[in-house]
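Here you get one chain, nothing else, as structure tokens; it is the form predicted alone.
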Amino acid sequence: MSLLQVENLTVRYGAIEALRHISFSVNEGEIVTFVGSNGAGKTTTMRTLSGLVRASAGKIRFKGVGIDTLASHQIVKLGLVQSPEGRLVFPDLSVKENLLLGAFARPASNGELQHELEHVFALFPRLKERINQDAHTLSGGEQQMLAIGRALMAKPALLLLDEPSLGIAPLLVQQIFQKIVELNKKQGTTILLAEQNARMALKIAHRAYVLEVGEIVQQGVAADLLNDERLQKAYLGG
């Protein structure tokens, strides 16, 4: 069933277009990547998603629900979640802290909200460790177990990631990767992407769209694209 529908979405700053009547789909249960260089069009289509940018043109629907016009706390509300670039946790608060604040859109007892952080260090066993230590005392891996747990902290119905292996050291970056599979297979969480490193990102998506200048070149099953030779060529050192 498709979670997400998007059509002939265009993003104007100013004169320029940062994205041009691109349309895709993300189905309950997937994980779904958008691939491309650093100025693709990626960060802005989740941003865009998320209601932090306005779109200059097309349809933006999840569960069947228009979202173009929402603000992001109600976009929120209803399930659509971002894990954003560059991470963004709350420097000067506690793990414990930027965690609760994930939960700020819905109406949860303690209790429901003690089980929800139970689930996210059960994923992210380090962010326990450091439950009251400060964001900013963190390795950039550990911030981004940290977003991306505040994140799943909003109980969503589709987790967008964006750029989530930007800044790590490479062998977090496998962990990362590894806990994203993991919320797909073992949680159903479905999952849109956004990401540089082409290779991880189509070797853990089902289906991948590739973005140039702002525009959807090639889509297709991941597996498929991680073997095209023209996407090897572009992205992927081949």
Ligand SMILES: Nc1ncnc2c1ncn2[C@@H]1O[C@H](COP(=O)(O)OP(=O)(O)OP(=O)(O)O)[C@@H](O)[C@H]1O
Given for the second form:
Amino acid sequence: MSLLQVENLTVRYGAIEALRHISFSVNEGEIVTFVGSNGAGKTTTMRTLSGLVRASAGKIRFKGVGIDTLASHQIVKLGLVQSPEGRLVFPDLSVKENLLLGAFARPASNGELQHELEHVFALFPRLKERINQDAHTLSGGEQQMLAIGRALMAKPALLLLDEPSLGIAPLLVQQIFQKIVELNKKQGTTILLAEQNARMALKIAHRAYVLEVGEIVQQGVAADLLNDERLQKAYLGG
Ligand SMILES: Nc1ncnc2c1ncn2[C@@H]1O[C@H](COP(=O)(O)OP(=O)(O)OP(=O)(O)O)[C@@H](O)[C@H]1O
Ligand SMILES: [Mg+2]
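Now show the form predicted in complex with this ligand, given that the preceding structure was the form predicted alone.
Once more the chain from above appears, this time first in line as the rest of the complex follows.
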């Protein structure tokens, strides 16, 4: 059974059909990526999974449970946790306060919280060095680490990452993508990654879906898609 199973999902914003009957799945232990250009529907997909946008048709099952009608905090509690596009951290709160807010949905003792914090700091040592610094004073890349770290504080079974490369220098993007791989390999966290940077995403993912104006136009093993002629022309500058 897939960890996440989505069937025939359709999402409308008024007259605009942002997603048209898309079906996809994510299995436990996988990194799955959604690649596609601006406006393809990547963020809409993530926000619908998180219960922030309601589908007009389709089914979403997570751990075998229908989550289409659940509130976002209930979805987080089940273990489906999003790190949103644009690294939405709380600018005037410290690194530590931002991280602790990530654990809001589950009751945790101080000891447990401390343990989770150490866990995040092991992955992102830079955050530990800046633990009492206000989030707005962090660099873009560090804020992205903080956004991911905050999502990890919720102990995700499935982590949704929406464009972690957005607005970040190439070298840092590489570092962050290495961390994503580390998270998946060492801790077995299952990851769904939305990216415009198709090359980077396909390099680290196991499987991929290509989204074009609300429809899945291609899917398969990421390494195969990396060598696919049509995809190279459209997304990989080849
Ligand atoms: N709240 C909204 N109201 C109306 N239209 C919306 C809304 N949010 C998104 N859309 C439209 O839905 C389509 C899909 O947008 P979405 O943000 O999902 O794309 P995306 O693939 O994440 O793009 P990007 O790579 O630029 O982040 C776009 O045409 C967008 O204009
Ligand atoms: Mg987006």
